[in-house]
Structure formats: structure tokens, C-alpha cells
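Coming up is one lone chain in C-alpha cells, specifically the form predicted on its own.
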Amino acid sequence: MEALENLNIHIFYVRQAVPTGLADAVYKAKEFVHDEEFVVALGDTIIDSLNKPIHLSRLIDFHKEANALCTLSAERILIEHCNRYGIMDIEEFKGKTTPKTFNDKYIVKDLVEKPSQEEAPSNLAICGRYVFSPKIFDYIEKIAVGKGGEKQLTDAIRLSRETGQIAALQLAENERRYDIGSFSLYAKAFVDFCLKDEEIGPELREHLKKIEL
């Protein structure tokens, strides 16, 4: 608390009362917006990220870049696993990027929303970070309940294509994103973080390895 503190920041909140979808959950903040461009982080995914600049800092610098109305970050899965995740349909970006392994910048052209292996445009799939302007909350005041009995942000980030670019960030080869969306989740990548501590690492691995035999 005391490192909060420090970091001199003021957190405002508000609270979904009932649970009617992650577009009308993004919708509360608009008071808090009003007119700029915004980052949703969903809080049960975290990204580990070794690069510098992190990963949302790429995220936010490559929404500049590609004059986008949403970005969003992404990930590569398995085929099967397209049904838990809203999935892109895409092409590479055409801009001025330094030469990489591997291409992390896309346009994104359609998105469908947990489809069946069947029906997924790709493997690429939103993983919890997203960079907005304000204009989204015109979308998602237009958009009617979707999959699930819920407002489906993805929705309204498709309907957004009428005025505006929708662009994606791969994460890195050294990034990862962790689901905490469960309990066995939460505990496999808390275990992980605190490997990873300098202080709390190597007593805790000691004793993992004394648990193991």
C-alpha cells in the first residue's frame, strides 16, 4: 500500500452491479474518459512482459501509430482452444517498423466472438488489453445483447469499422500472458512471480523441491 502511495495516483472506481457484459462494464467509465483515448486492462489476465518498452506501452505507441479508433493485444493459441477468446480475422500492417523475426503489427479486418475451430478466421486472439478512443461508447450505446445473454465488447468494436481502423499487437516472443481466471490459474502464476523475485525466489524454490520429494 505504502508503494502506492508513492506512486502518487488517484484510483476512482465504479461497480457493475449486475453482471451484463464486458461492454457495458467498459460503458461505467465514461464519466471518467470523457474525451480521451483510454486503456482497458481486463483483471484476469496478466502479461509478463521482459521487453522495454512493455508491452502496453508498444500497445499504446503502435494505436498512434496506426491512427486506430481501438487497438487491441494479441496472442497466438491453439485452433482449439478459439472457442474461449474473441478471434481476428487480419492482414499485416503496412507501416515504417524496424525488421523482426516474426510480424507483430496487424490490421484487423473482422472479429467473431468464442467461435468453433470451424468458423475461426485465425489463432489470433484479444488477450485482455485494449487501447480505445471515447468513440467506442457511441458503438456499444448501439449494439443489442449478444452471445451468452450479454453485451459483447466485441460487437461493439466490430460495428466501430464503419468509422474508424481496428489495429493488433502480437505479444513478443519473450512476452506471456497468464489466464488468473480461476483458482488453479491464480496459484500457478502467483508460484511463478514469486520464482521469479530476488528476495523470495530461491527460499521458495528450496521448499518446492522438498514438497516434490
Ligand code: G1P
The other form holds:
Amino acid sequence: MEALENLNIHIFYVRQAVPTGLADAVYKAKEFVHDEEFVVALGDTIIDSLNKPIHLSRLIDFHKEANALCTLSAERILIEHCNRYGIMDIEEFKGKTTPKTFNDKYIVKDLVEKPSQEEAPSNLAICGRYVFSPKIFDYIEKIAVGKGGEKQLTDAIRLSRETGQIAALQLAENERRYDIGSFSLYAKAFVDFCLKDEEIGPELREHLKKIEL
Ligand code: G1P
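Target state, the form predicted in complex with 1-O-phosphono-alpha-D-glucopyranose; input state, the form predicted on its own:
So here's everything in the complex, that chain up top.
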């Protein structure tokens, strides 16, 4: 991985002082985005992609291919966990797709934030990466407070269906989502990534063997 200081990028940040919801947090980036398409990557999710190009590049490409207003990264989850995610009602995307073992491109007909099992239209969940047209800001302005007393990004995306298409790209079989939203999940992901690292992996593995005795 290339060192951050060698990349020709500018980093700006803005703090959401009060946790009023994901939609409000994204809205705070409006002044940086201006009229450009942009990516939202939730910080509590890492997507480990062995594929080249990586998942996010494929998501951006699919966003263009589907001429979408929003394109969502998607993952099949256990239906018992549907109340932790935004869940999609989907149909197959029919584009100039090359033959593959499973369909991974969808058009989103509807979506619901953290539904009960009875309400869930499928087991396909939004998994922390989004590509947006700047038009999404108009819809964030329109939404009311939703699930959990917060302004939900899912509700703004749902509303945006009136002007554009919502697309979704499922994680490939060799891509894995790590939820690092709690200390224990973060610690497990950290160990997994360290063990996979060519430089420090072997030494760490030996260390873990010793302390397990
Ligand atoms: C957020 C989104 C949800 C999405 C999830 C993915 O929920 O609101 O739609 O499925 O991230 O991690 P949160 O984890 O902030 O409750």
C-alpha cells in the first residue's frame, strides 16, 4: 500500500458535533463536493478486496454504466440481522454484462432502513460504500427524522428515486466486509489484517502461538 504522504491528495474534514444521523453527516460535506459525483465510505466498515480492480473502483464504474443517481455497495446478510442495515428491494440489472457465475448487479426498486424480518424485502444489505450524484443533497434537505430519531441516508436515497435510478453492486465472492464498529470487532479485524501482512504476519503468528500456551 502506498504511504499516505506520497499521495497527491488534499484532506479536509468537518466534524458532526451532534450525532443527528448519517444523512446529516453526509450533508456536512456539501461545501467540499460542489457539483461533482462523490463517494461516501463509512469509517466503521473495511472492504477487503482481493479483486483487481478493487470493489470501490468497480462500484464507481458500475455507477457510470447504470447512469445512476446513487450506487450502493451490497452484501447478502443473514435475514436475522436485517434490523442492523438498510435493506433493498431489487431487480436484476440488464446491461452489457459479461457472463459470470452469479448476478451481482441490481437496480434498486425500494429500500428500507433497519426493517424487521417481516418488513425486509430481501436479505441484500447496504454495506458502507456509496457513489452519489450531488443531487442527493436536495433529498437530504427534504427528509424528516427517521429510524432511531436520526436523519437517515437511506430515506434520502429512497426519495431520490423520483429523479433517478438507484443501482447496487454485490460484493464478489473473494471480497469481505469487516465491521469495525465496536472495539472487539476492530481488534479482530486488526489481527486478521496483521496476520495477512507479508512483513509482520509470520512473526505475529509465532507470538500468538506462544501466548495461547
Ligand atoms: C448505516 C446505514 C445502513 C447501512 C449500514 C452499513 O447504519 O444507515 O443503511 O446498512 O450503515 O454498515 P449504521 O451502521 O450507521 O447504523
